[in-house]
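Coming up is one lone chain in structure tokens, specifically the form predicted on its own.
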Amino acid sequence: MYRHGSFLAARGGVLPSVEGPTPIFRVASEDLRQRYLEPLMRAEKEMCFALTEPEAGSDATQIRTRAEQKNGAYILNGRKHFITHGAEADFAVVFAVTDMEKRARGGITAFIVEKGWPGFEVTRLARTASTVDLPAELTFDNVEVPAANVLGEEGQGFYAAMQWINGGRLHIAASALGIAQHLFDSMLEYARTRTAFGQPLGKNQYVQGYVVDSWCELESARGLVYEMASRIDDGSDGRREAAAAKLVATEMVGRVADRAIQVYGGNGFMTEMGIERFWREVRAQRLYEGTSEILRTNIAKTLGL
């Protein structure tokens, strides 16, 4: 998919992805990883990352779930919502409140929930535009956490989130460039083979304004995204360089995906010619692991705003 070879892996595993077993390793104990890493790996078990609420989307400072100590383990209380394959995973790592006063100043804590421990169900399977995943709702009713499948240290599971997450978004980066090269290459070669009125359809000035349009946007947007990769592989801590490259990446994606749906004219919008499909698909991009609005107001920050 990428031309000049995977950078997803930033070298020492600063930047995981939210829904791989690299959150896992870096943070869990070894008694977790033998139960948890190793079957994963071994694509045995499949994980999910529960954070987002109904009343705590972008701002997850804002979560309700409770985590309260008793007897040696933690009962669980709460309900997440939108969580990527949340009915398929065995276990999901929960965001939970620990310390009501501190809250995202060490008062968040992560956990593993086994999907069947008494008390954690799968309530609701969300209907989206998207063909690929129906995002579930959690919900957690007295769950007994052992206090051995805390994730990390207790109190550190906002800071832990927040760094997976970075990853998650320079993973999505990713993602859009595959899918917009995927379309482009596409429309040119539709441009180049459709004939309209005896020539090409790519002999008409407002189609190639398409085309053209499409791949500089895309080159512009595959070297802001490889600079930022290369930027966290010299050791930014990637909240800045993530966040401007699925900022970039996804709105790029959209416009592309729209262009391509242009370019084949009503072929385009049938969905036996696969281009619909990605134009749905690629609108969640800028919704998910931070909407656009937010990676803005992220990146404002760090430029001392």
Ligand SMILES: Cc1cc2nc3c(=O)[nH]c(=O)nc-3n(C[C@H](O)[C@H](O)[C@H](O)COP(=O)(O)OP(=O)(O)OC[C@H]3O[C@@H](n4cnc5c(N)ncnc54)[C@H](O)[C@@H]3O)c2cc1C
Contents of the next structure:
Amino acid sequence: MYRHGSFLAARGGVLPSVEGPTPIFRVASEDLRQRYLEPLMRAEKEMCFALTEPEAGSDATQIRTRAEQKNGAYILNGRKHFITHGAEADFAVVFAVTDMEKRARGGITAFIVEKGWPGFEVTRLARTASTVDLPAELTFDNVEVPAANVLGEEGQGFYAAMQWINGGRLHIAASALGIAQHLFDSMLEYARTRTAFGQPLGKNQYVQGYVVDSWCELESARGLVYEMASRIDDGSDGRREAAAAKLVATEMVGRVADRAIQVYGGNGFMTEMGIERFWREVRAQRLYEGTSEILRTNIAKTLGL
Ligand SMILES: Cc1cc2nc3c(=O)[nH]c(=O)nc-3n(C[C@H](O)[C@H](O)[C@H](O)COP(=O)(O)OP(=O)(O)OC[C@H]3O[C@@H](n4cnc5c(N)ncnc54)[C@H](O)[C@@H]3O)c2cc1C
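Alternative state: the form predicted together with this ligand, after the form predicted on its own:
Every chain and every other molecule in the complex is listed next, the one we just looked at coming first.
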């Protein structure tokens, strides 16, 4: 699993969870599977997942994008932001309110909206700490979406998103393990080969501490992520497990990335060594698909708090 993460990281840290097939398609009709899932599976198309809005991030139940029925179709109005691959995607899975009173309790619906449909525009690209992705702002101005493009049942979009998010969280946890493995391997090699004061850096106990603490934390996180994934395989609904895996692995990789820079010294901060990039990229893992604070809140709820 972590090798896969390293591979992804080496290709630019792009996570396929938002651009490729996601488990949300489990609720899709046969027609939607053929038109959208199959080209995704063949890697002929990319998608994006558009839930977050300027006024609704952690509390996604407060989204304002509306979809109103008219002549057998839905008219979509609203704005999404921070959408990964929003500019490149061939289509977007967009969440909109279809019943203002019910909202997250049966009033949020998921739609598949194609690039190029009148009124659907990429209105801004955000510059970030990452050099890889420019999350997009997407604007929907009276976009007509055919009823056949409702993903799952009307009003059930929020539930579908929440079911999907466990898989996304595990995916990010696995990616964090892969990146941490790569950083650990790199810092170990550097500590063995770089010399200062006539001996390898790794003979210094401070440097040993950075390497050893990173190894211990990586192995602890790996054990936890695998155990959580296995509990989901065994039938757990995954809410606590996926949140715990993402929380522990992404917090861990942040610390490992910081130590890797310290072991590399000034070289770690220089772009050409390829270390500082991971330090920047992994920072966002503690934000998207559930911030660390929201994950803790989710876990607390499953513990009856
Ligand atoms: C690089 C990147 C890519 C993204 N890609 C996508 C995407 O493809 N699709 C998409 O829909 N969204 C995407 N997002 C949005 C992401 O999911 C949100 O940024 C995230 O949910 C947090 O929302 P927010 O930024 O509005 O922060 P806020 O909700 O404003 O929260 C701000 C801070 O307050 C904390 N906080 C909020 N409420 C509580 C609480 N009850 N208890 C404790 N702490 C709390 C948060 O944890 C956070 O630290 C992306 C974000 C980033 C950074």
